[in-house]
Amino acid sequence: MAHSDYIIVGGGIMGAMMALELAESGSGSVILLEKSFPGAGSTGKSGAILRQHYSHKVTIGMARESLHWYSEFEQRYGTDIAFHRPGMAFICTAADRANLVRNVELQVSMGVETSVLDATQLRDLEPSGQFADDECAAWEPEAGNVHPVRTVYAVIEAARRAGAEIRIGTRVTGFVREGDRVLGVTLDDGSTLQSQMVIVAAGPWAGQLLEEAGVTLPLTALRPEQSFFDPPAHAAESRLIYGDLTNGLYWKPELAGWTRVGLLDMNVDAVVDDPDHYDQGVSQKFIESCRSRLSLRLPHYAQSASWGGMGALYTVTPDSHPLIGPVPGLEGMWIVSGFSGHGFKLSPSVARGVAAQIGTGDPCHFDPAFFAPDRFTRNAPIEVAYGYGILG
């Protein structure tokens, strides 16, 4: 049987990001397994937007850490993953601002750039747009985004050269066990690989790869669907990435020029039973609706071409948090997902501090207590501070 220190399942973001950072902070030797190909679930087809605009000190020194992470990736590995710092504004009524301005005011306590504008200030940042009198937003001028596709194969690629083992088409069946120890997996061609430490990382699939080990956790696939416009080339637009409480929806530039809408509500999201067969479809229905919305904030949208859409994945968690640390009821395994939208924002952070505790490192902002998957069982789910877990 072979022999790893660390088995990392899942070659998504999250699993990409823990192979490099145990194996550039010499934590042992590290596999990691993927079934088709980097990015084949929520990552792909993420938007990749990086903030740092939470309500809570974890998620913030977390988002921040991650953020400056991956401003420094091209000059640290030599590889383009199109970081592009456009900024970005949460757009909020009267009715959430005293929540706004708490979460600003705890963001600036931390060192984030970030501020509180009026209507009169809006309408400066986005001349083309329609805010009301009583709305306001934060403004983040640090907030950016990257390519997904392009960055997962960039960290891959790097933890390939930093000494971890890569085996892309390689799925795991089930987990080798003793007792309550998990000692390793069974892959699709009836073979073993043998390891101190399992982490699942497999983002829509985790629930079910738990559960081929008898644990049940509260994690759920969804289809949220996205929609992409091309903007008329009249248009004098800001082109900002944007999350508005008041209608609903976000939406940011794409590198090939049109714009990302989502929604940000989960609960109208379809629940996913089989990630391997989902339909990656939008609804005209769907289109339609993100056109309506997206046109009262920005009304030449009512005049834009549709490029379609997708239908993407996310795994969530009754509050939109994930479930990182050990799997309860099981000693040499970890589970790590359940991001609700939050994985790319975090996974730098997320790695550094899963390495320092099952290896070496410093874990600077991560808190295990925090993110502990046995927090429902306890009855200590992590408050949210909006309408929109999405939001943190």
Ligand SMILES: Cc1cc2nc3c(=O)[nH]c(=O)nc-3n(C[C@H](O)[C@H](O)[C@H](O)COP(=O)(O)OP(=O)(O)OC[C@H]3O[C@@H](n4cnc5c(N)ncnc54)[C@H](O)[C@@H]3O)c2cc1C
Given for the second form:
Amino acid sequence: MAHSDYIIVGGGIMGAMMALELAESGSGSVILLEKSFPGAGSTGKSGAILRQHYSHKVTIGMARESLHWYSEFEQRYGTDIAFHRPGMAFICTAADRANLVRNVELQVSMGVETSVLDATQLRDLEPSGQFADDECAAWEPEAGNVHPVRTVYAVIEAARRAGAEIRIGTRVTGFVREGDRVLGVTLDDGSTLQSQMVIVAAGPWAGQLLEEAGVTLPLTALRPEQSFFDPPAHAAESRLIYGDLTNGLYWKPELAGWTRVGLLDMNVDAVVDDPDHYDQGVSQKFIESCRSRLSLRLPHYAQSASWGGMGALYTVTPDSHPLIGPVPGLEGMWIVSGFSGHGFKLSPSVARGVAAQIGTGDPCHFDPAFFAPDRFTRNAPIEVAYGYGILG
Ligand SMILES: Cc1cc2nc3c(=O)[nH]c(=O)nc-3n(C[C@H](O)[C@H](O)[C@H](O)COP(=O)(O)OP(=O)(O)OC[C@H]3O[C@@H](n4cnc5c(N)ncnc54)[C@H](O)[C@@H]3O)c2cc1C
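Moving on from the form predicted alone, please list the structure of the form predicted in complex with the ligand.
All chains and molecules follow, beginning with the one already shown.
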């Protein structure tokens, strides 16, 4: 049986980052197995917004580290991943003001450049925008984004150059077990691979895959929709990234010049039983809902052409934070999934934390208990400031 120190299941941004980190840190031999193509799950359709506005020091620190990492990627690895910093504003009404101010203070205490803007300052930032007098925003000029597909391919290529073996088009169908010890994986061609550690980074497929190992974890695949609009040429828009708690949506400029719009409420997203066969289209109802909400803020979108949209996949947990750690009841297997619509920005830092715990032996920069997969059975979910869990 072929053997490696680490087997990573999944070639999304998490699997890719962990392959790179484990290979670069000299932690041992790494094989990454991807059943379809890099980015075939959530990653390829991600907004890939990189912001640091979070409710906890842990996630602020991870977002901060990762933003810096992405900003240096091209210089370090020689590939353009379309890193930009348009800046991001989180708008809310008086109801969320105290939470927003608290989050901003927490970020500032950690060195993030951010401030609270009142409605007048918001109007200066976005002169064509409509803002009520009681609204305010957290403004984060450092916030940026990358191109998700370019990025995952570039990270996988960097991992390959660092020595990781990458097998695209290889599906893991099950696990080789000896009692509670996982010894490796079985593949769709009937062969097996042995390893001291199997890391499941299978995104929306992770829950099903763990069932193969007899483990049930609270991971649910959802189908969010996204819509795209062509901003009218006459509109004088600042082209920033926005999270709009008042109207329940977020939007961002895409490289192609469109504006991507999504909703903040994951409760409206349908549960997906089979992520291999889900509706990848978008409904007209969703497009019109986005248009009318966005037009409340930026009226010129009432006259914009819609360029359609897409159905995508999130992997969510009950507290909208990932499961990162050993799979309860099994030895030799980790789960790194459940990023609940906000994982892209955290992935470099996640990978460093995982490698510290299972590879390098360095101290981990976050408390492993924070994201531990058994936190729900310990009744220790992660609490967040806002009603929208996706905001973290
Ligand atoms: C529409 C949308 C917008 C988003 N916007 C943002 C954002 O702005 N900022 C942000 O930070 N995050 C965002 N996210 C979230 C972020 O994209 C995800 O958290 C992240 O991409 C998850 O990566 P992953 O590697 O865990 O999973 P995935 O990308 O889903 O990767 C899992 C991979 O595993 C493979 N796989 C599954 N089963 C097997 C198997 N049995 N054998 C081999 N391979 C297998 C799949 O083919 C897939 O490629 C967004 C997500 C979506 C869907």
